[in-house]
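A single chain comes next, written as structure tokens; it is the form predicted alone.
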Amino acid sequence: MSAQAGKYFLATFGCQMNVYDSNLIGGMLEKRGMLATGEADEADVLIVNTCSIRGGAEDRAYARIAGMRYYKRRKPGVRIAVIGCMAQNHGDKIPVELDHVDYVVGPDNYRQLEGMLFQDRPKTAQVLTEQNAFENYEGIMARLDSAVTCHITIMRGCNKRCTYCIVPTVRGVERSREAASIVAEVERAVGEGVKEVCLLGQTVNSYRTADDDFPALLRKLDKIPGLERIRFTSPHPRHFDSETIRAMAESPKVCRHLHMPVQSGSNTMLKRMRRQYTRERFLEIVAEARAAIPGVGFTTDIIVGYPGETEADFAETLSLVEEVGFDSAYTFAYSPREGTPAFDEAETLTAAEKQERLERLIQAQFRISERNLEAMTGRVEEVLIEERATRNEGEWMGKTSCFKKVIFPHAPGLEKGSLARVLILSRSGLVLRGEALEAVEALEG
């Protein structure tokens, strides 16, 4: 395949880390002369980056890959690669079920994929799923897909063994990138116009190298000229300490927002899930963060219907949601994943019972989300403009430091990437509406 003439199409399923990995691969291929295309029928290479966290994600990926047989028939020379967590999880099974696939590549083998795509097409599918406890893709920078915000992976893998989670199996052991390479990637992004970075890791706050830990990294990034905001996801309560809270409070560019998965409000369930903290410890972290960081927003992940969950356990989750007052929550009904410690545990709730609890949780959280947004009316918030509003070209959409979406009319001196002081006037659903007072840069100048 001619690198200069080749085009690649990349479909991504799953989490923000998969989005970053897709951009990492895109950066590799574009450095070799390939061009990205959003039209699959134009591509010489079709890549599907997959997720295994839930059965639905795998089903959607399988359907997308199966549909790519059409392009193979039209253009037999096209190459199809299945990569990511599902590739690692299913390995040799994929080319058996989908015989038009040429490559199956796990998250630790993307360097090899780059090389294989510039060699002769294999006669039989190549499967690369060997895990590498040292692969951090040092020296490779991901392509940028936004002029305002970007995600940067600071560590890979996970050492936790939460009973419901497939990530340690498919992503391998925890390893952190050197701070210097992270700083260099952030500086490169800022040089290309990025204003906000979001640091990624399965347990991002357990980041540690010989010279740095997570609070130290936050402080280093806070000093980068031109960078306006720093976010991170997802911290694990087990590793959330006072020094991290101090670093957030003392670093002006670190956003006033914590997405911290709690999963359950019941100590019994947390222990069964092997989450390594208690309800009480989670609430201590929330209280300490709120005392140190005025206006900090909290979002979370919650699972309902885990094996053994009683109505009393579920009631504890509802009460925790109310006590913390999360701004929003990603909520899921438990589904067993082959390869996880909980896979062989007997289900104690029917699908209908799990769905009923999930709906009650969603309704409770929705009321809290509305209440929190209503409380923001009348405030002046600093908003980073990300793009034009979807429904009205005459309006901007951006987010506050505490991760609330705000829509407001265009105003002089503002453009994509600007920071604006916005007076919050009302709530429309789960979106705030406001009016720009002035650009932050103009005010400070």
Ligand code: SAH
Second form
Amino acid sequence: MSAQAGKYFLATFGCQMNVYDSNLIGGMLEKRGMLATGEADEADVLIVNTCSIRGGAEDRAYARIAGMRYYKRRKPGVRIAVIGCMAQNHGDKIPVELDHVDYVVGPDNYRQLEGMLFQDRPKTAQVLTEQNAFENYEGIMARLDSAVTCHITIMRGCNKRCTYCIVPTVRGVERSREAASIVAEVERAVGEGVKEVCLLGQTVNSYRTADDDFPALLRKLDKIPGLERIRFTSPHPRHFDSETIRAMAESPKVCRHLHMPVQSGSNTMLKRMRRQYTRERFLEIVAEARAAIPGVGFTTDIIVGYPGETEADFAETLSLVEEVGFDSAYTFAYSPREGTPAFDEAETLTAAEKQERLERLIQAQFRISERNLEAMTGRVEEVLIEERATRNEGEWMGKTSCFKKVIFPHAPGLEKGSLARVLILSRSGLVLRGEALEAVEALEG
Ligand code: SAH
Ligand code: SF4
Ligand code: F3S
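Same protein, different condition: the form predicted alone was shown, now please give the form predicted in complex with the named molecule.
Every component of the complex follows; first up is the chain already shown.
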């Protein structure tokens, strides 16, 4: 039986780039008449897009896939595909442990997956993990993930060799899409009502084609009529130059927010991680961006407990977090990944010690986050309305240009996708509460 015109269910783990890839696959399948379903038990095809970044990410994906055996017992014609970074990482091993899996497909092989789903179901598991340094999925229209904001991958793979990281192994070498094709994809999204685009890449600012580099791309996208906001994640400090800061400052649509992973505040650790910058250089970028982009907000990623991290190294991370004053940070305990250079280094901290440092870091960051939010009260901020607030139907949820969440009551003339001018009144947990000036003016007028 072919899968034509059936329903597909897609579960996505990992980063935004996996979310985008799931949207690419959704785009391919829907073009051929398949329908998306959020109910696994009514699907003909079950797809799990997996992540390998830390041990925990793989454990969660394995558990989810194992749980899908049930659907196959109930409906034997169902097909199950494991795709993404863990599929690339474990390949043939997956169907040995999970014999109900029909396809194991790495990030460069999604076109072949589409083909296979429309042929007869294979008798034995098909494993496709050949890497293709040129696969950019040109010509495929990803489905849109929201009516207001969308994510678009502009470069795939990674040429860095951070010692702890599995991404270069599973995602392959760096490759950038042509600017014209990115512009066309953004224009199509804007045509569907999207107001904000977030550009994605593992080292998004090393984007480069024969004609364009990252700042040039920002300037091109800034000219698209109807697009209100441009974000990007994650820039690598090694590639962050003054021209990028100028392009941000001079492009009104580029948001005043930099998510720039630092990983550690200790030069010893940064060197051992092969991050290719120092604490001093990171702080220099922060200072330059602050001077050029008033009100810019910084967020980051940090790893604690890398092999050899001393209490003094960790103290340097705490002091850097304080010195920059990040608005928020994704914080992780180091997780050894087989196949990475650091895997051979003996861990010097127990799981409990890593956890203890992680908790201290989270506490420190939490206080800074609160402080930064409180400093926003009394200001008027432009907020892009994304959706209704989850707790109260009569309120909107949106974000400031500097990436802070704001909740405020409905006001005349505002809807999903509107840019509202909001007076920030208070902080409630890690969100801001405010009032739209549009509401105040309507009362006065
Ligand atoms: N390309 C991005 C990061 C992608 S992975 C960059 O270079 O900035 C997202 C985050 O996961 C990383 O920034 C890092 O903080 C974390 N991470 C990666 N490998 C890890 C590991 N082995 N253990 C713990 N955290 C890890
Ligand atoms: Fe991993 Fe480093 Fe590449 Fe980021 S830059 S994906 S941390 S290897
Ligand atoms: Fe995970 Fe792959 Fe992203 S390993 S973090 S899903 S690139």
